[in-house]
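Listed next as structure tokens is one chain, alone, in the form predicted alone.
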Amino acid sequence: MPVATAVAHPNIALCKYWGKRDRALNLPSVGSLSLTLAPFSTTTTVEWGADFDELVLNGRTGTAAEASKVFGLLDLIDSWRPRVRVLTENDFPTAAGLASSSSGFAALALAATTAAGQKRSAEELSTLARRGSGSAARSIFGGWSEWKLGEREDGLDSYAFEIAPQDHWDVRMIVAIFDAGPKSISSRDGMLHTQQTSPYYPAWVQSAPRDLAEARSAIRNRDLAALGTVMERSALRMHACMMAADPAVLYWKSGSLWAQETVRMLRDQGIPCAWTMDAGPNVKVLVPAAHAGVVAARLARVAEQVHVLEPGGPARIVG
């Protein structure tokens, strides 16, 4: 039976995604940016004509809900297609606002498509991964990379592409876990809560065009301070619009807190570096590589867990 194995990276989103144009397609209400980060990683065994469809997330039997993402996915590969057995496996906390929905999707689109006999372009790969998880259109991508708005009802403009490859700028990213739990709103309900509920949702929506053009300028400008303003803007934004709606989606914690005045603290001490975070308490540091061990030190006086994250390579066939 035809057996392909892919792996991808995670990616940590500078300017945020949160919100969706179309729920069915998967279609966000703003463009977004992000860096894919290394060595975090899904690996994603398709075999493709098994006895049974078969879901094994991180040696467990998936959920129905889980299966039905999955499998849904590969429907879209091949309506006809046989039955299918699929082995992925994390090697950091799933579904802890650590992006693991990315690289996950990233990796079954590369797999599946694979282990069909057919052959995509990494566009193609971006948009199909994208009907899996939002975030896994950038996924695809190594380095840095958008992912468009786009403007077609049926999606097939809204896509992901690289701005900046991975050896573009020597910087980490500092993840300091405050909970490796699973967070107790999915990024799914509470961004259609949020857009049904917060009434500073359409600021987020409109202020995410000048975050965008900004970040894509001080990326290639490897101008971390500029990068950096951008990063604390998009996500201070992104969540007080969470924090607005009725009944209010909080994801921080005293630590988030802590994390967050740390690293203003150390910008005032020379070291330059940025945070950002996602759904959930775990706060994200983008520093030079020259200063991670600094950062990373500091951080681990309160956080549970600290990793030091490089910049990433494309989503891979492995086998």
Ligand code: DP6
The other form holds:
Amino acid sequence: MPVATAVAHPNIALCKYWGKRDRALNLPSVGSLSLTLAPFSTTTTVEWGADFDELVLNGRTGTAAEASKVFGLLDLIDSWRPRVRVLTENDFPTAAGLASSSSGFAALALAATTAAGQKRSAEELSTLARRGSGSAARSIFGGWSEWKLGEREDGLDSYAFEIAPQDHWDVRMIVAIFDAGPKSISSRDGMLHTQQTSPYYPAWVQSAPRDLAEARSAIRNRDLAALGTVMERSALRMHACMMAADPAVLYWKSGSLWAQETVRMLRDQGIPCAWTMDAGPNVKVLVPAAHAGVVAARLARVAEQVHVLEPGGPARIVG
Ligand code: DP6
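Next block: the form predicted together with the named molecule, after the form predicted alone:
Full assembly next; the chain just shown is listed first.
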């Protein structure tokens, strides 16, 4: 029976994806840009040919909703596929705004196509992973990657590509966890609700291209001050947009605000750093490697847990 195991790292967006122009094809309303992060990873094994479709996620049977997303993606790989067994493990908290779906669907796309005997290019894998979860399109690549908005109605030009490799810039992303539990509302539901009810949504979509252009050039120039300005602006605008939804989507906790203030204070003291937040209360701080220890120690005063992550490599087959 053909079996393949793949590993992928989660990514954290610096220019955010929030909103879809096509729900069925999972096409975004804006382009986005991210950093893939190690050592956090998802390891996924796919057995292409089993007695029945089975999903085991972190040692438990997947829920019906999880299974339908996973087996739905496998149907896209081969509509005549056999029954398949999928075993997947995250070595970090699942569904806590730490982008577990990004590494999860990237590892699944690679393991499943390999087990099915298909050779796909990185672009094709990214397009496929996108169908499972948008942010997963970016986790096919290591280092700094951008997910193109694309123009085609069939979405075949909406995939990610590498802007700069893993070793381009010696930075760290410090993840300060204020609540490791599952999020109150999923990204998928939160972005749909925002799109449908927030009066700020059109402004969010309109403002995204400028953020992307500035972030690309800041990354190329290894300019943390410039990148920090863009990443905080993108995160604040995404959250402002969802806070203006009806009813509001509000992921922030008091610890989140404390961490943002701490980052501003550290910056005033001459330490280059900038924060971002996703669909959860946790705060991620980008900092040059040399300053990571000081920033992590400061965040550890209040955060439940602090993890220091570094640029990670692309999704890969390990067995
Ligand atoms: C806030 O990729 O999880 O992390 O495509 O519906 O699965 P779906 O959404 P998902 O959303 C991620 C949203 C975000 C920002 C980002 O990663 O760009």
